[in-house]
Amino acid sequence: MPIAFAELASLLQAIFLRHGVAPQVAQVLAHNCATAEQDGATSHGVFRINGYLATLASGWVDGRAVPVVEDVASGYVAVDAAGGFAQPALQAARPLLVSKARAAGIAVLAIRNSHHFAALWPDVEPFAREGLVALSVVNSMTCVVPQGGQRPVFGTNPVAFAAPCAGAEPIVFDMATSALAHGDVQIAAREGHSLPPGSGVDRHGQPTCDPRAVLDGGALLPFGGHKGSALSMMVELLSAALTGGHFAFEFDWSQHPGAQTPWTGQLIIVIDPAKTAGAPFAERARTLVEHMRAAGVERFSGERRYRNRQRAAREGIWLEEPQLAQLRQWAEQQ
């Protein structure tokens, strides 16, 4: 069935505030999972609402936390989430974090204490339609194998990038550092499809495709290998150590059965690319993208995003009848 844009979002945020989530954090919720939704990011959309829910039944996450942000340095804004989501703590340090990138050309928001459960590209989309580049990554809970070892130590860590480009949407990329999203590997689990050869390990470290494995006791992979690997680490240091974060193996969420989200860290740097020398940036990238399609590239990253949402502008964003009836059910529980 069909749902408009405002509605589903309004939905879900019924669901958030039914479930004691302050209203300023339920709008934000909502508006960042409806997003998703309309994207096409299904394993970051209204799949994510179970695990919302359960997270917060279980007392591991603050849904009331009032972020504090911290004026720290000419080009860095800090802010602590309280043992909250990390979009609301964005959300409240974003005029800062964009004053100081166009006075000083380039700033870096630092959020601990938070937790992430959502897309990472609506974190930094919004910037390159301000003109802003923008560059962000978040480890999460631990699930992934370093390369050469033989236990988890990473989390699928995100990293994030958008910029402006003329006379076309922001170029905006989101990708995990894992072989796979573990939201796509729990959708593969659930509809019973196999994941990719290289994806992951069962308990015993063996190589496996089968999704249940990998969710019981085994792991993800890093994609590329050394390379996944490095970058996964870099993920780890910048977003937890950096921060003040946890990396992903320092939180202890075993006496919160049906917890979900990762109580970590996250690292936004957005740059002013009108204190650059020569053409206009946007017009660069513009030129850089007329030389790939030039190449023969056919897609860029974040079109099939773009065209999900025209999509969902005419039509609405469909959505299974029990999916929508369920969320209908828990946006009514007292």
Contents of the next structure:
There are 2 protein chains.
Amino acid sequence: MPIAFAELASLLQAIFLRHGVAPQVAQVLAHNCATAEQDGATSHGVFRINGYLATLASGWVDGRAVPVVEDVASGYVAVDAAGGFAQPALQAARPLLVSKARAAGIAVLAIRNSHHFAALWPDVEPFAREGLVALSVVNSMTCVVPQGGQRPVFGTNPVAFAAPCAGAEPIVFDMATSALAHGDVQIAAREGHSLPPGSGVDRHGQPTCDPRAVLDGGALLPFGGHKGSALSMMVELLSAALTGGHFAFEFDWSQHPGAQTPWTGQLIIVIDPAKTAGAPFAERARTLVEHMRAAGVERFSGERRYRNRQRAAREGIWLEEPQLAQLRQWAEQQ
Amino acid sequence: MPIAFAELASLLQAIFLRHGVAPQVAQVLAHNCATAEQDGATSHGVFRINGYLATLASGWVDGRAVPVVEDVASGYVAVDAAGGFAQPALQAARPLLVSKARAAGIAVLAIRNSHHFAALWPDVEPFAREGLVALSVVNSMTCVVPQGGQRPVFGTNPVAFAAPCAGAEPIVFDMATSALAHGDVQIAAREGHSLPPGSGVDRHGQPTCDPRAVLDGGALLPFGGHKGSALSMMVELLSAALTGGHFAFEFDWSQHPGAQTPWTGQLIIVIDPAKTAGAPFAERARTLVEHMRAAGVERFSGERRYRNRQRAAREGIWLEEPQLAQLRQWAEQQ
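Counterpart to the form predicted alone, namely the form predicted together with another copy of the chain:
Complete assembly follows, chain above in first position.
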């Protein structure tokens, strides 16, 4: 069943409102989640609503939190998300962050005391659409074993990057520093697929390709061995130590059965390439992309999302009938 | 034969001076190269002197270039390295960069028109010793095939990161976004070792473990498949497009036989963690490291270098007799 983006976003907004989320927060989360679904990132689309609702019901996250923006220095903005979601915190701080980046050439946003349960690329892509370069990291819950370690310490800890490209959609990537994203493991478990070798270990620390073994007390491995592990460590330092948020291993949700959202921190660095010497950045980015295509690269990160987005604009977003029925039921639930 | 750090640095400085390098530049390059040798990073130590001298003799790099520092904005410093080395450009801009980072909370240094022929960690570690967090990227010469491509486009494009850690040496890593660093391939070729599978391709684009086949018209692969490839693309964008420097594939040294140094750009982002909310950053970093150790991690990036450094302080730096004789000969050469 296809559904228009605006209709899906309204439906999701109604669901969040029905489950105690403040109107402003509901609007931000609904738009974020509908965007992921529209872009074909199903692991971060409506599939996540169940997790959002379970977490809200558990009292673990505050759907009515009001983020507090702090103007720390000429290039530094901090936000206390007050135990709420990271996306409304970013939205509250965004105008100040952008104006600082344009004035100073670079600025950083440090979000703490926040829950990030979504994809990371929707946080950075809009900066590139305004001509800015953005880099973001966020840490999540302990589920990745550091290289050389025996127990999980890190979250899946993604890194996302966005940059403008002349005459084309922005260059955007969003990569877990784990071999797989947590959402991919959940999808594989649901659909009965096995995981690629080297992705994870079971509860005894033994390598496994069974997604259920990873989810049932097992853990993921970093991508690319010691290099991915070092990057994941950097994400912990930047997202938690630098923001004043929690490390992946520091929060305890055992008193909140059903809670799924990591209570951590997020860092976003924004650079204004108008300060660049020489040719405009976006044109130079286009030169690089053209050279990569000439060398035989056919698939670029982000392109599949843009194709799905175009298709969704034409046809609507395709959801399975039971999925849509479930969403409508949640929206009507008292 | 052991040689004291100061003696090695003096010897290297004399070599650079004898080969037309300006005193200030010679001092910076000699200290950098002696540091790599002392820290056991032999691929970036005195092994590189031959390449420096061949490049200087070819007229490809200007050993007497005077970097021009530009105060672009309250968080943005640019340097035109004027066709010289990147390290003296960083040294010239460093005081302004640090004062901006401390005032604004974050600052960026964009170096262009520069040659970087050294390891990247010596550029970032000193920031961490001043209590700052630093991230740097530099692009090099075309030798890495992008994921999905048939021909090399990227350089080995390292990413280096440094952060203070309470009561301990700084946390520092420096990783090529290629499966191997170029220096490692050169060392393997010299010593007759084979490369790990998945590291490179020969001149026909076929996988190979022979370092000579990689160096003879072949190429390296990114680490970690599409993720390492995306990071390498990001390094090109930040080091070249954003600074006004050259992409890895844009410079032509064919008229300069013997030239080995990439004529590109470098970006350094410095953050002042004194702006952090809550507990001091360095103490939080220590908490993370302790948790990683408790999970069984025994080797940390940078630790081997610190051990080698301590040993060099006690015993001097061990060089092979013919290597030392060669250095002394170069220092006396007119």
